[in-house]
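Consider the single chain below, provided in structure tokens and representing the form predicted on its own.
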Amino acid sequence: MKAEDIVRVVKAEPIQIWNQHLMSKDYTCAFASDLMSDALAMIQDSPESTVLITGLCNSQVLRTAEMLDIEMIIFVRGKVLGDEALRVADEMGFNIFTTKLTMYEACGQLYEAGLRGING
């Protein structure tokens, strides 16, 4: 599912759009978790075809995205980042976007869209 149909189906707003490319960029699937140790245990196939889906808005994310090859995370019920971690965020090159949905609602949008888990 291509990034600009992530976040149309979300109903997301930007954040911040580093590259512009990645938003016709394909992703092939996503991972939701507040817990960055599971998403760094969790994510092994594929991690720059996958979207990340958190409630945890802090530089923890950013740190656990560029160790993955994570280019988009999503941002549930309306969370945004800091100055200083949106400085972060520019630096290591992160398409970020907010949606108002719930995780469990922005997740079963994506699901019954099309988009899979980690795990298919």
The other form holds:
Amino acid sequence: MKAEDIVRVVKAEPIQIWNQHLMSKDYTCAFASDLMSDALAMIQDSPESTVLITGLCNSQVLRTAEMLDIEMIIFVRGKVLGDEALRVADEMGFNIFTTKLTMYEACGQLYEAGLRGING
Amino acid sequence: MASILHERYVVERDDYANAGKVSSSIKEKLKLAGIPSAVLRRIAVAAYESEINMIIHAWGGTVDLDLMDDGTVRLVFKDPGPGIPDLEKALTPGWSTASEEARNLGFGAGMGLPNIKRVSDTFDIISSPEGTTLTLSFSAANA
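Complement to the form predicted on its own: the form predicted in complex with the partner chain:
Every component of the complex follows; first up is the chain already shown.
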């Protein structure tokens, strides 16, 4: 699913668009967790094509994404990054969004629209 | 086998604000050295989990990075204590002694050491109350 379609499905607002070209990129799956160790354990096979969805909103989410080569992050429940985390984000090449949906709603709607999990 | 690239980094105790900076530097350094992305990702994950462990559980420490002439990457994390009381439990997925502060950062799920072991090609850990030394290696051939 293209990034622009993912954003439309969950009615997300941009926090940072680092690379506009990535908005037309196809993402094959998503992973949702508030536990960064779970993210670090689970998404290592095709992270460039994985969207990270999380309710945790701090610079460690960005560091986790950096280590995994994840390019697209969606924060749920309307959360936005604080100033310190925004400074970290600015150093990295992510496209970051926020949606007012809950984690459950965001995942459900994306799954229904065709974006699968990391295990297919 | 000789080291063709060596760097030493310092991780400060309880420095939650900068957690991950050392791992980021390691990843950048190895990327510039031409390490393939798949193995680089494994190294970055192991480095990051280990750095977080140093901040959460230890009193800071040092990280030594070596790129050997055969392409092997070696990371040595050395801290001055307080040591891991029960190493077997620490290597059990889900077992954690992390603080509330660590959990608020998204860590402390008890997956750190198991994750590190899983993504590393070799994993060696020695721990006593005087400190812990974690030695990891990664072969660029196992991308």
